[in-house]
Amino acid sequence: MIITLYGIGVSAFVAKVRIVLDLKGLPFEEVPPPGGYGSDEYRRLVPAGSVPGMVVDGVPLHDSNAMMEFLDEIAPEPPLMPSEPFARARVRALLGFHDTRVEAAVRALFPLVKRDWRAEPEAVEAACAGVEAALERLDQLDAAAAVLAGEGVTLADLAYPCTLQMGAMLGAEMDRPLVLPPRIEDWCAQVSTLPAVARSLTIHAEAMEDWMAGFRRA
């Protein structure tokens, strides 16, 4: 099986697919989308034109959650989806909450870093408070378990670490550190000890630092 992952280092969506590939021990090549994502050149390989994109034996895939489930099905060890239907539904709901609430709230910090955020203290505060509100809601949704879905490490656990790191780095860059619910912070620290997660955190942190450095003002 030949797997090519198309992505960029700052993307938390790319990171969660990479984490699954590493955790499953699947050999793959990771490359940036040729011509940039959305380009005609890249769309010839992955018609959606989005990142991450993945081509498996010549067949293109898009959508990070679909890729994660696909990888869990073709390489069932270690299993990353629970066996019970309600628990699987919960994992999917937590993946959706990551994508539409937590990652989306963190993404709102990007344009502030690109602008002169020092001139917009109210906007910085509102955006960072939005991230914290999403994480408080996650804490309320989550059962008191070491991992989000409560049945060993699942796909839901693997989606969050790079996004939370991204939020922390962006908040620190704008002198407005994020405050995480203690249980969410402890859970993320635990998941981050997995070698596959730690590798992607390193890749992501280096890419984020390079990206932020390009917008720093003297």
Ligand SMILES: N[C@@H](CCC(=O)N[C@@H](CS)C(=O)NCC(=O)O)C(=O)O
Second form
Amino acid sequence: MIITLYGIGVSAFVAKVRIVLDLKGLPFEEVPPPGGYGSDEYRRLVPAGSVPGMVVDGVPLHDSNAMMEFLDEIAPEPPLMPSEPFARARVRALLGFHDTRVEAAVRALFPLVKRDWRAEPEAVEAACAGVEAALERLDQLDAAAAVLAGEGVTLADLAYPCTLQMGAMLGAEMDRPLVLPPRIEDWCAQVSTLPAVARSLTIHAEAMEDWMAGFRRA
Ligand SMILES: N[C@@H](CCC(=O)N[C@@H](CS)C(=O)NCC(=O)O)C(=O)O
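Other form of same protein, the form predicted in complex with the named molecule, not the form predicted alone:
Next comes the full complex, and the chain you just saw is listed first.
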């Protein structure tokens, strides 16, 4: 099987898929989308035009959650989805919560870092508080309980570490460190010890640092 992952280092969505590929021990090549994401050149390979994109034996795939589940199906070891239907639904709900709530809240910090954020302290506070509110809700969903109770790592656990790192780095960049619920912090620290997660955290941190440095003002 020949797998190509199209990605960029700052994308937490790309990290989700890379982590699963690494955890499964699947050989793959990771390259940036030719012409950039959304370009006609890239759309000829991955019609959705978004990253991550993946081509498996010539077949294009898009959407990080679809790719994660696909990889779990073609390479069953180690299993990253529970077998019990309620538990599977819970994993999918946490994946959705990541994409629509947590990543979306963190993404709102990006335009501020690009602008003169020092001139907009209220906007910085509102955006950072938005991330913290999303993480409070995540805590109420009992997200940490699965790993901390020893149920084993699932796709849901793997979705969060790079996004939380992204929030932490963007908050620190704007002198507004994020405060995480303690259980979420512990959960993230525990998942981050997996070598596959640690590798993507390093790739992601280096890419974020380069990206933020491009907008720093004297
Ligand atoms: N739901 C998609 C979202 C991915 C996404 O938003 N990727 C961004 C970059 S981080 C992107 O490609 N944006 C351009 C586009 O969607 O055309 C997934 O999970 O893969």
